[in-house]
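Just the one chain here, laid out as structure tokens, in the form predicted alone.
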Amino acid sequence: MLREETIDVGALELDCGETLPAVQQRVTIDGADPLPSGENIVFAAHALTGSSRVAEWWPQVVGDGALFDRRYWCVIGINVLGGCYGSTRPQERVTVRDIVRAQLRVFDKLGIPRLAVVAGGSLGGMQALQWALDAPERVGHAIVIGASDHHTAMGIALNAVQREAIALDPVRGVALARKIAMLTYKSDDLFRERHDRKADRKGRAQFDVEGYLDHQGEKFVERMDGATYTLLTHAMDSFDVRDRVAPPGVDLTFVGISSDWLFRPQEIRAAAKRLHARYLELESNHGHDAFLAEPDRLRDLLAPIVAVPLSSRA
């Protein structure tokens, strides 16, 4: 089963005090039929530039023979409030809590009271943690990947520079913001291994790493706009749930990435300890991007803690 639809969730009050009169959420439902108990339903929350089409950006985690195998699991993706892939984009600033509040409305509309798993990386990890804190009665297991319980000063500073680039030029600025972001998503070891001081592979008068960044910027402009990028990076910057206590009844897992310097593993480990959660570490030289760049390794790391739904077992 693969179904896409736009769901009207009505008026939504935001944390800023404003109310959006009519909110739409773009939703993709993939895999097995959802069970009434919710035991086979996964909500996969996307990162900053993702969409509701989870299988497209998270292979080996969602798909045939993946961690969340379509034969057993019903996987639901929702384009975030403020996203550019079908959901409402308000003019006001939104928070991760606003994003989750809109998602909860979607599941109400779908008649789904409880989810077996909520999982996501980066901004998606922030959403997974917010779900566990705001609706613990509706989540069996929250998996927070490459995200802590707050965005750091360094993360906020890097986002601010990217937004300034966009403010200077709505097109070239988006490309430059993406180049800056790619530096934060990768690691020094990976760049040395892939590019080092090599000449540009296309023969241009520049280093290979410059050509790589140019390519990333050009591709990004085709699928992302500055308003969305600005809105969602502000949402990430506002995320801070350090005043919250461990959610009751939720199996909570944090996953750090060994070479991640944007969301450093020691900070994620500290968040897990504070919330009495499980901590796992993904060994990779891909940096923050590892949860997307090496989904096979992530699948193998998570497989021992993700069980096939009981009703689906032979």
The other form holds:
2 protein chains.
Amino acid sequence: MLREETIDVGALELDCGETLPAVQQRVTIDGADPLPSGENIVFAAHALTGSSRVAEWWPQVVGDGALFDRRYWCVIGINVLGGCYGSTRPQERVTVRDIVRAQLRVFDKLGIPRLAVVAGGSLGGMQALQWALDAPERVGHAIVIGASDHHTAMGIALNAVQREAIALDPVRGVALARKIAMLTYKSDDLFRERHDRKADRKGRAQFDVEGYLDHQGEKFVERMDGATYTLLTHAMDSFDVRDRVAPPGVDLTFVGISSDWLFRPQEIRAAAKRLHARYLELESNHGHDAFLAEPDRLRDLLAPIVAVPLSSRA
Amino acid sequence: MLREETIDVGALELDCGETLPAVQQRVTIDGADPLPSGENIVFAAHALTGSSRVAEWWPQVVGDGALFDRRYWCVIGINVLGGCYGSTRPQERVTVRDIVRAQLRVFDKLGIPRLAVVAGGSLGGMQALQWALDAPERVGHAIVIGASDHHTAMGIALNAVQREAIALDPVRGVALARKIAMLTYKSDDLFRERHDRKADRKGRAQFDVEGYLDHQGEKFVERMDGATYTLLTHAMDSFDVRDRVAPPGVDLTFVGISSDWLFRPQEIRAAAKRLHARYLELESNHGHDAFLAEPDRLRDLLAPIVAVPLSSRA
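Requested next: the structure of the form predicted together with a further copy of the same chain (the form predicted alone having been shown above).
So here's everything in the complex, that chain up top.
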């Protein structure tokens, strides 16, 4: 099945104190039919620039033979509150907690009291952790990839310079923000391997890596707008759950990426320790992006701890 | 003595093939009188935003009791070709080799055939290495801090996004470029220690680290212009001497900084190995900036290998 709909979740109080009168959430439900027990339902929380269409941004994680194989798993995606792919985008600043509050309402509306897994990377990982903390009775296993229990000063600073680029120019600034972000998503070693000091492949008076960034910036402005980018980076910046205790009854797993310098593995390991959670490390030279770029390694790492849903055994 | 002058070094051929008809170099000579042997002369090569006034940007490295104590050392600084502190700024792109070619002419004009030390960090380190390679007979010891034998793909990419900010807005873009650069000069741990997730100290709706960056950007636009920034980042990008062999007769030292993620210590160690040079590591959580921010540690690290000049023994 593949179902897409916009669900009205009603009025929503935000952490800033304001109340949004009528919040819409864009939802995509894909894969196997959901079991009433919820044991084959995975909610895949998207990162900064994703959408409810999980199969578009995590194709090899929900494809045939993948970690969450859609033949057996019911894969649900929701465009975050503030996103530009069909959900309400408020004027107010939102937090990760606000985003999750709206998502829990979606599952109420869908009549799904409990699901097997919430998983996501980066901003998606923050959501997965917030789920575990705010609704431990509603999720069996929260998988937090490339995110710790707070956004660091360096993370905040990197988001700030990206927002400032957008403030300089609403189009070219969005492209520039993306380029800056791409540097934080990749690693030095990967860039050396791919680009090193090679000349531009189109013969322009620049290096190959500059042409690569130009291409990334151009593609990005077609699918993202500055207001959403600004809103969601502020949401990331707001994230800090270091005052929370380990959620009872939730299997909680953190995954650090060995070459990630935006969300450093040592930070993630420390967060796992604070929350008495499992810590696994994805060995990769892809940097932060490894949660998207290394689906096979991610599957090998997580398959042993993700319960196979009943439907696959039937 | 303290002497400042603008020296005309005549026509200069550039690596791009063009010839500049009349090149001026702004020079500051400070400290002890130079000995005819040159053994108390140090040329301190400045980084991206410095000037010929070494005492302004490296005060604790040339002050009393410092590594190059001006009571004994004659400290010479030259604003780089393309700089905005008194030297010629060409329309053409320049390379580190061009910059050093102009500097060698300055020493010809000053009647200094040989000096004891050339030292610098970052772009200044690239100059020190280029000196050792291009004029090994003219320098006793080249000290290359926070720089390797080539600029990496990540380094190029980071410079490219900074230039793009300047292309968006010649004033606010320069401030933004500086902010981006500051992130690459500092370290995650330092930011955590200094700013963590603290609120803005002036009560604005932002984090402390954002206020810090704003302040850095504002200060910077008063002393730097976009054309120089663009020209000199291109010069850095052009730097690649991996095809060169170890210079004969020069004592060559590379210094990596443990927390530097712009010029990673492992890269610098590898460069030292390729050039059969000494490698030392500065332990610091200041990141790339440690060559400016940790003068005491730098002195402790380098004092054992920097010969004390005769004048101090007299």
